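Coming up is one lone chain in structure tokens, specifically the form predicted alone.
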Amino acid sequence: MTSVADYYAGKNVLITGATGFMGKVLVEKLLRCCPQVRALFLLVRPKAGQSMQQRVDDMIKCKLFDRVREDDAHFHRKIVPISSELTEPGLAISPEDADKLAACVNIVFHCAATIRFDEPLKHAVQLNVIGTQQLLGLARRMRHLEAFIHISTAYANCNRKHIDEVIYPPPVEPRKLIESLEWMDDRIVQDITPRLIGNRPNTYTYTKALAEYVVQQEQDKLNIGIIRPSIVGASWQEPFPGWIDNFNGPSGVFIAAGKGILRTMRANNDAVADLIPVDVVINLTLAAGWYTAVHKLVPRCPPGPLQKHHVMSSFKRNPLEQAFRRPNANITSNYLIYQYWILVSHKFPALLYDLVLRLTGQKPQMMRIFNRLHKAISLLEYFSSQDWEWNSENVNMLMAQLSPEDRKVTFNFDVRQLNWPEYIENYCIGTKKYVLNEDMSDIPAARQHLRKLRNIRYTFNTVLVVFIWRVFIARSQMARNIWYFVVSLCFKFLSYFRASSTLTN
């Protein structure tokens, strides 16, 4: 049995999607562990104002390829990066470049897709349905290709509560969608889509099915291999823990909650949260690879759970600067009371802080934040209020196939071992560090701040209860008896409990 990294050894690696969170990880693997691969093509989009050179440069200049730097200085020679766009006939490749992938290539990864929840269909199919097709067409023309790997998404198949390893039939032909999408105007498309989309919350999970099945078409002509992750997070040990670079999923969430911004979500309390780190999601990837050189395989990463205190209580320890309140959080599942919470802690402060900007002669912009925070955490609802069951035992299959080496240290995806009140620990530190750029010896200062927001907060309450008292119940001897009468079925209920205390005790 060889290792991983031999069978990466001389090999020539295409990648898709290498600039994006899990692009760069999986770069900076491939890098740092396989250091005798001979070359990694990556298909990258130029931007405005930014050619694809310039992008991979900015890449590789961030601080996750710091070990990959300090055993080799001279790393980025084995980067070939390529003029690519996913939404263009034949991926907008030149027929230099095609020809000489198609000379070369061993092994792909397709990482690039739309992650957005509220993509419009048509633009969602383009990239992550045709882009794909278009990939297989030139994987097709590989004569040395050994595997190709599709990443997906533990969602794909959200509309079932129990998911197996195996590709479902999906919920529409995508040649005839295709077809269809390419003469309706983008209105009809827009009111249409729910219909098409049906039981699954977004265009997100349904193209990704649709892509799964486009990449199942091709397993007579290629050997193929699927990768289902759920939530991806930052990195639990690899190249160093708590790496991450966005705001996406869960990070702007614990990033919004450690500001103090977030104080209400709708969800189910006993529901996981199905978060795994990024460098699970790489060592399991590079492993299938290998593997599915020689056999087919559909994995998916097994999560764990995510609670909300590991969250609050890492950013008390460890605040971010200027936060707007201190860290706090209600989750409830019923609707009633998530919109009182709204109203009381989101809309309320939202509105007293615009006011203290309009009088100071500033720019209100509270209300506009928590409007666009409320419409993101609506999009993930969905998620946060249900539970999956998801069948690994291909998983467990090919970790067992690793060796000794690689499953325990190298290649390890064995998420059983993650100390997760550790992992949320360096995860939130992560948002801190590398989303944020804050600098961690600031922590005394903002730890003073988050003092002082309590003291108003005391402050506050106080002169609210001064307010209602001499407003509502001074003034009305009805409200008097009634304020007289609670306070007495306190006291009652405090006697009898240190009574009660008492006779067990």
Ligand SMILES: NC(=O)C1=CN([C@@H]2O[C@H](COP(=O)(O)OP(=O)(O)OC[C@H]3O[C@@H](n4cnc5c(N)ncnc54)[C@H](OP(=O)(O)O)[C@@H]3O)[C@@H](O)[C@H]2O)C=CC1
The other form holds:
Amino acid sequence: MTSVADYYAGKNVLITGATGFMGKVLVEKLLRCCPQVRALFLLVRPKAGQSMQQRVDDMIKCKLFDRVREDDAHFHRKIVPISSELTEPGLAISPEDADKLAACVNIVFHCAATIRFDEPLKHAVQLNVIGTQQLLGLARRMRHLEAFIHISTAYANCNRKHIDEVIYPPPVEPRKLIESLEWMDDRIVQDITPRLIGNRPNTYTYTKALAEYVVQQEQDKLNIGIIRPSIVGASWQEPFPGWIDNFNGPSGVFIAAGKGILRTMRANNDAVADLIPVDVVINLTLAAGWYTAVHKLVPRCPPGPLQKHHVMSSFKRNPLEQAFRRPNANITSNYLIYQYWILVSHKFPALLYDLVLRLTGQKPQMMRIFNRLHKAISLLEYFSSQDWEWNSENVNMLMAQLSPEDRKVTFNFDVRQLNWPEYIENYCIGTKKYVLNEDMSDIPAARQHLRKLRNIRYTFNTVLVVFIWRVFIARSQMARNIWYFVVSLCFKFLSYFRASSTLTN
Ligand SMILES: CCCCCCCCCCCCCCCCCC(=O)SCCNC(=O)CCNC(=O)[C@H](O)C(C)(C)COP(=O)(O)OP(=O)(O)OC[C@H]1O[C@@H](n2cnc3c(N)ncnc32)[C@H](O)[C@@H]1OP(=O)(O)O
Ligand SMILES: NC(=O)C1=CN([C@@H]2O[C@H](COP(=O)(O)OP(=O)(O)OC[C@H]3O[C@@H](n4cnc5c(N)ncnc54)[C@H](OP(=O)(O)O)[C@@H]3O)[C@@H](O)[C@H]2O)C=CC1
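So the form predicted alone is up there; where is the form predicted together with the ligand?
Expanding to the full complex; the earlier chain stays at the top.
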């Protein structure tokens, strides 16, 4: 049995989406744990005034690559950036680069995609479907290709309740959709998008389902592997715990909750989301690359439950700086209760805060932040308030194929060993350190700030009670009667419990 690292020795690997969250972790892991890999060809586009070379240079300077740097200061020599825009004809790769890739690439990892839930259909199809088709076209030219690994999502078939590790028939024949979109005006496409995506929640899951089908069409010509991760979160162990670099999915929710902005969300109360650490997904992906070179595979990453109380307690121990309120979120599956909390815990404090800003001559901003937050959580709601049953037989089979060293250490993707409270703690600290760039030495000041917020809340509540008392109780006989009735009822209950506890003692 060869080890996974042995398989990658001397191999030329092509990666799309290498500048993204998962792509970066994939590049790092390959360089660190498969040191004999020959070259990594990264398809990167110039962006925001930076050339592709500058972008790659910036990427490898980031903290994520510290461990690789320690092992080999010249690791960058193995990285070969190739200029490419996946939405352009021929992927906008120069003919010389295309010929070079066709001559030497052994494994392709296709990570690039638009993962926005509000992406216009035309653009999502252009990148997620046509981009994938074009990459497959290039792969067919690769004379030494051993495996093509496509990163899909566990939610590509989220319109089903039970999802097996198979490719389901597509919602529409991709070729027909692409032909229609070519002549359709953007406004018409926007109008018909809800009809087209049907019972899927967004263009992302719809186009990822089409991409899976497009990949499957090549299965007679290429060795295809498809990976379906659920919601990918911060790293568990590698290269260090808690690494995360974006606001997507749960990370944005965590940060908004840690800052005390998000106080309610609609979700299943027990297991609110299927979370999987990014290093686990990447270990599985690399193992699947090795295995697919010989067999075909559709594994899905086994997720774990995300529980809200770990998030809250973690942010109370390691608070974020300048929180708006103390972290405390109310997760509910009930629509009316949710609307109540939105009003009381989001809109009312935002209005109050904006009023204070106006009175002190500053620009109001809180209501605008909450409107954006509400848009974001409404898009995530579909995923946080439902359950799916997933089959993971291929994942278990793949695990059994690994050598004991790979299975337990180097390419471990067994999440049963994961300690969830510890993982969530590291995740929350990771959002603080790596997404918000906050200093851990500021934690005492952040705690002090939370204490100040708690005192403000107590003062506010006391003033509110006194105000209500003055306005209603002191002025109306009926309110007074109700008040005395409630107080005497509470008193009776208290006396009863005191008496019964004395009896039992
Ligand atoms: C509370 C307890 C715990 C309970 C836990 C419950 C958790 C449930 C979580 C459920 C998650 C479900 C995920 C489903 C996953 C499907 C998995 C996948 O396959 S695929 C993967 C899943 N795919 C996704 O997750 C994608 C989902 N995201 C989207 O689709 C869009 O971001 C959007 C539509 C939500 C907002 O669009 P838009 O309003 O246009 O905003 P932009 O995005 O353009 O960002 C503008 C700027 O704001 C910045 N920023 C962002 N957030 C925050 C924040 N929270 N704060 C501060 N800042 C934030 C951002 O960096 C940017 O800065 P800059 O670059 O301009 O400087
Ligand atoms: N994150 C998650 O929770 C999950 C992700 N997935 C899948 O994993 C894969 C990676 O996701 P993730 O890393 O989170 O996504 P990111 O958004 O972080 O990265 C997307 C990558 O795709 C590249 N890209 C986007 N558009 C183009 C384009 N037109 N031409 C060339 N490259 C482009 C981006 O490059 P650039 O830097 O230039 O923008 C970036 O490198 C995706 O296929 C996604 O569907 C699946 C399940 C969950």
